[in-house]
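For reference, the chain that follows is the form predicted on its own, supplied as structure tokens.
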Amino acid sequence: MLIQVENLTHIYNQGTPFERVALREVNLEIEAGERIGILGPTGSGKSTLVQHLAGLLKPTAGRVLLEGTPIHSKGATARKLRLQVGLAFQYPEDQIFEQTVFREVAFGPRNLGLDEAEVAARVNWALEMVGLDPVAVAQRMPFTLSGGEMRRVALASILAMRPRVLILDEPTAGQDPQGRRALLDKVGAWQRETNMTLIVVSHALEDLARLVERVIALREGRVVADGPTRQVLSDVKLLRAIGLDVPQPVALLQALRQAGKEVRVDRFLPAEAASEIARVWGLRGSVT
């Protein structure tokens, strides 16, 4: 087992009037190579959970194991394991600090002790992976970029480390629809090529439907669902109970089923829903 979360509890400002329980006895197991989505309303504990998976927070109770080693423990083994987990935050200003895009993306590979030729190759590859032209942006100051471009630079700095576990917190925030799809397609292709473990936090259920095979849903710091993507995202009752909007294609198919049509409701993408409707109505031709 790659990652084990055992009775994980996290309390912010414990013992003060501002005490807040963010996670409550969470238990999870994640295999190597899995593609996992984490969803839930604001304040459900999503970001706190992934920061624990990256070893950035110390649990109030419980523990996170990476390959059997407590990720928060001291020592060279735990430190080496933490370097194998890359977390790209939702807000790039939380992690961007270098003077140029090149130096920002190169920071991690240089800390790995790689020679400059390999560092440069990784920087160029990572920038291309996130849809940025290395020639155009490498020498620019990160804070002269747009918010969407900064998020791509932050992601590139993680990709350049070639992590075994990649955690993306709202990776498509601030991206236009075309950019969102291109970014998700590239990340998905790299995951399939390398078999890395991918964990994605997102409010965009369509993004999760495109990218992950398993979804974990949180509410008030507890896991309330954990299962195959199509099963969880088509559970209208669950989604509404935890305060999330039902994907529009699912809502449409659910309405058709209630009207007596024998349609599948686990179709989240617009093209999938259109094809299902065409099938039920006996329409010819493909829908794309």
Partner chain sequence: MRPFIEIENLKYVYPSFIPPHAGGQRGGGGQIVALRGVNLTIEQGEFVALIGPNGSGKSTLARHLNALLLPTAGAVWIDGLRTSDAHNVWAVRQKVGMVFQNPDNQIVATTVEEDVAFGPENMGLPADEIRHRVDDALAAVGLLDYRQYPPQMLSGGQKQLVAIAGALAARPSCIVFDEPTSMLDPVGRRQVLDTIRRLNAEEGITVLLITHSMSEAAMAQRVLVMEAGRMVMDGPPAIVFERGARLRALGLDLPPIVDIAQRLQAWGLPLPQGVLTVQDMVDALC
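Alongside the form predicted on its own that was just displayed, please also present the structure of the form predicted in complex with the partner chain.
Partners and other molecules have been left off, which leaves just the chain.
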């Protein structure tokens, strides 16, 4: 087992008027090579959970094990394991601190002790992964980039470390539609190539449908669903209960079903929904 979360509870500002319970006795097991999505409304504990998986927070109670070793234990083994987990923060401003894009993305690889040629190669590779032109952006100051560009830099700086466990907290917020899709496709392809473990936090069910095979849903700090992507994402009752939108293609198929048409409703992407409608309406040339 790669990651075990045991009875994890996290309380911010415990004992003050601002006390917030962010996680309540969460238990999870994650195998190496899994592709997992985490969803849930704002404040449900997603960001807190992934920061624990990266060893960045100390539990109020319970613990996180990485390959059987408690993530916070002292000593070289735990430190080495923690270095293999890369978390791209929800807010890039929380993560970016260098003066140029190059130095920002190079920071992690340099920390890994790579030589400068390898560092430069990593930086170029990572910037290309997120759809930025290395020549155009490498010497720019991160805080003078557009919102979407800055987020891409934050993602690149994590990718450049080539972690074995890659965690992305709402990676596509503020990305333009094709950039978003390209990023998901590239990360997905890279995951398959390397068989790394991928954990993605997102409200965008379409993104999860494209990228992950298992979805964990949180609500008020508890795990309320954990199962295969299609199953969780077509559980309309669950999605409504946790305040998430049904993707528009699914909403359309449901409306058609209510109108008496025999369509399947677990089709999240426009192309899939169109094929399903075409099938039921007997359109030709629509076989995909």
